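Only one chain is shown below, in structure tokens, and it's the form predicted on its own.
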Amino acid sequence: MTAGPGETPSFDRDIKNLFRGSDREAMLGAFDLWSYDDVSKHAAPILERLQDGTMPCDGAWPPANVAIFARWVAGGMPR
């Protein structure tokens, strides 16, 4: 299950799935994306990034994913 639409979404449940495994290897040099401490601490740049479109580096999300995103950062983050 994953967030509603008026719902805050969590990192465990809505977030970290977003990210595939070749998303993570990519970046494991500067941060984990499978990690909450590391998402979370760089959740500015990651949406930033999400959001015109240069991550991930094979193509951008589609649109409802990078909302999701932004909720959960303007939600608090909850893990």
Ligand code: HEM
Second form
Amino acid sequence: MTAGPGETPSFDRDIKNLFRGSDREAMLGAFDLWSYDDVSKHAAPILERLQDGTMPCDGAWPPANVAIFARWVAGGMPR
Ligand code: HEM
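Can you now output the form predicted together with protoporphyrin IX containing FE (HEM)? The one shown was the form predicted on its own.
Let us now look at the entire complex, which starts with that chain.
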């Protein structure tokens, strides 16, 4: 299940699974993309890199996925 249009996405249900195992491994030196605490703490730079298309390094996310992440941030980053 994903969050409906009027609903705030949650980390466990909607955000964590957007990050591949290979994303997590590539970024472990900076933060753990499968950790709620790390992703919420680094949400601003993560969102910036998703929006400017420079992360992931092997190709930008589809705009719909970037929008889900942006909605999660705007909604207060529920776990
Ligand atoms: C959705 C997945 C990813 C997100 C959200 C992400 C996010 C970020 C962020 C926010 C930074 C800046 C970190 C800082 O300055 O402390 C960064 C840097 C970096 N990431 Fe990722 N990353 C992702 C996937 C990947 C992948 C798949 C690779 C390559 C295998 C990669 C390689 C790098 C490298 C080499 C840097 C340092 C150089 C730079 O800032 O461009 N990342 N990433």
